[in-house]
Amino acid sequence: MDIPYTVHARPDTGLYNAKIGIWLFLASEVMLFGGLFSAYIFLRLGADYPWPVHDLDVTLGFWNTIVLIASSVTVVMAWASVKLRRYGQYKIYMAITVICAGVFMFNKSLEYKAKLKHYAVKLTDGTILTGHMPEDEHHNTIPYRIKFGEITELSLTIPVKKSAITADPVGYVIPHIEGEAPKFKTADGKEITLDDAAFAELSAAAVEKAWAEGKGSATVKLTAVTPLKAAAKPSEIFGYTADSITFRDGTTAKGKLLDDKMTLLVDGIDARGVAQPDKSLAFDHRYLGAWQPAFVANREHHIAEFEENYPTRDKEKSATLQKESLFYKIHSSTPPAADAAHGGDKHGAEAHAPAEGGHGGGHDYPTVVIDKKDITFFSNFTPKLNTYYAIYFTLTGLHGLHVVAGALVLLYFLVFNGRMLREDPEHLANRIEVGGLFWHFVDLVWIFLFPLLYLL
């Protein structure tokens, strides 16, 4: 059965079926991306901290503009070249089409990549310091962990009925136990090697013991043969004193803290929080304390030139004075003289990850370590950073999704509708144009991003 209406157009609409279709859905799209830009707006004018600006690697966003731009105009020259039965060329021009979709999406992966890897700390005292963990000899990241020396006990608390947190030592806590599996004794004198066999047995005892004395929950504490050392990334452990740490299965070992400080490869200083900048906790002798006179120059070099350029206008409310005076970004690993001060970059957020010995993308940055008090927030460049970034992860997301399913749908009229372009080029070129809508409407909500994220 043939459906009707899939190349000529209806009598009482003019047009075919798929083309009502694809502007019905459409319409959808616009309104979902007018309400998350609406959002963006919004959250922007009400946000109670410094809005990032010029962040994003405008470069590279321009170029994936280009990209885009090339892509759109390339599905109209295959439509119109199956319209005029010029399937040699249809066939190059649709396949540009996907490769310009995926050039772009590989660009966004990159773009990505160095946010996954670029970090920010936030100090006690608001200021933001930006940089990247040291990396091993495999230039393989190394994580920031909490490190625990002398630990001799486990205290694991056992539900009788199910719970949101149950001792789960297998999962938890061995992982991350340095050298090889640890032995432990029980309260019996029992000596066993913590898997989950043997735990399955310890908990089972443990649970059928506070049935039977009325109570909610067991404790059991094993003791180490011998004295162990574990490592944890923040994210893996609930807490910890001088002498414990609690893991995320409620587990407590008994030991002595070892090291918690954070090791950072530093390529900017973010003073746009702190009343005072040039008394930044960041210039502490423990950290940056050589770069004051450099973070003071480059400020001062930039509100007279702004003084002198825009002089009607003002200071306090120019976004772009505010990151260019007070973002201070690093590019050395030792202070620049006072009359080079001023060289800071203006889109140098997306520093490249160093390399060993804290070598990256031509840069050499300072490496600070930073005490565990010093510290309010550390996260690296997603989501969980701040608003700004969550806006960014979710319409580029969201964005890229459609390029993906865009460039899919394209791919198939290119591989699998041969047939159709031979026997039926009319209906295939109907296809197209509904495709390259589609692909229209992807490349017009990127001409409203890259202005909105990258350069406002």
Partner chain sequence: MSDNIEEIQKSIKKYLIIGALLIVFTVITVWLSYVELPTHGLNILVGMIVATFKASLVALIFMHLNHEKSVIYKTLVFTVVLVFVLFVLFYFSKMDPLVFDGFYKLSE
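Mind giving me the form predicted in complex with its partner chain, seeing as the form predicted alone was just shown?
No partners, no molecules, just the chain.
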């Protein structure tokens, strides 16, 4: 017994089952992206920082749009070809569609990759410096680490009652310590390497003792046999002072702070969040002091231009002007320092949107060594950076997943449905129509994504 209306439409509704199915599915997809777009509205209206406009690579986005539109045309042509029984054409069109999907995803991966290596550092006065971390000779990024030396003593706090976060030096401390299997001495003089078994033994004994004494937690002290060195991302530790460092599990190590300065190859100074932009911390003499005249010149140039073009408009309210005049972009060909000031040189100052920062090397960028105390927040251009990049990655990521899924389905039709094409082309046409509907929907979402994220 077969389920009716799988190929031919039911007379009173005029639809075959799969068509109803796909439209219902699309309705739910509309709600999915609707939810995401409303989150976008919410975040954008609530943003307490200048919302990035034209920050992404518009050219890349533009070509991706064209690619998707082309694939939308070819997929509908593929369907028409099957309906007209032009099988050769069908295969070509379908193949082009799938290739388009590949191109789209390739471009996307370029876009994503550039962002991972690009950093933004927010200083205490609201200035944001963008740039790259230095690289070694193999083009590997040298990451930012808090470095400690002469670590002699670890102090673990082990709660008696089991709780979600307990002392776990094996997981939270040892990975940051240089060298293989460091050795420690316990209070009673035994020499151990800290691994799971040793720690379990240690903590069991300590907890038992604390329980007997009626204490809530036990403290265990370990002495390093030879002084140790440690390096950790700021997010991997709770905090540190000049002579101690606290890891995420609450373990404290005594030692000496070696280095907590961040080195950045700066490619942009965003002073929009600063009350007096030309007094930004970025122009402190330790940092980019020499670039201040260039920045001021650039700003004046843009303001003058704006006033000439839009004499009646309030320049405080133009987001574009704010960005042009206060987000000073340094390109590798920007004339360094004071030279730029004289030319008021537009080309130099604007350069190519380095926010995309395709260049890994960047040896021409000014290298700045920033004090930890001046940094409030830093991140690479990932969802962590701000809500714009968060929603950008979520929207484009989910959209990308849809592209991949859709392409796989179409590819399946192309490769595995040869027999159906010969024997039951009407059924295959239905399948392609359904797959195509999904594909058009993916295109339709992009039509909104592109302006919202890249342009406006």
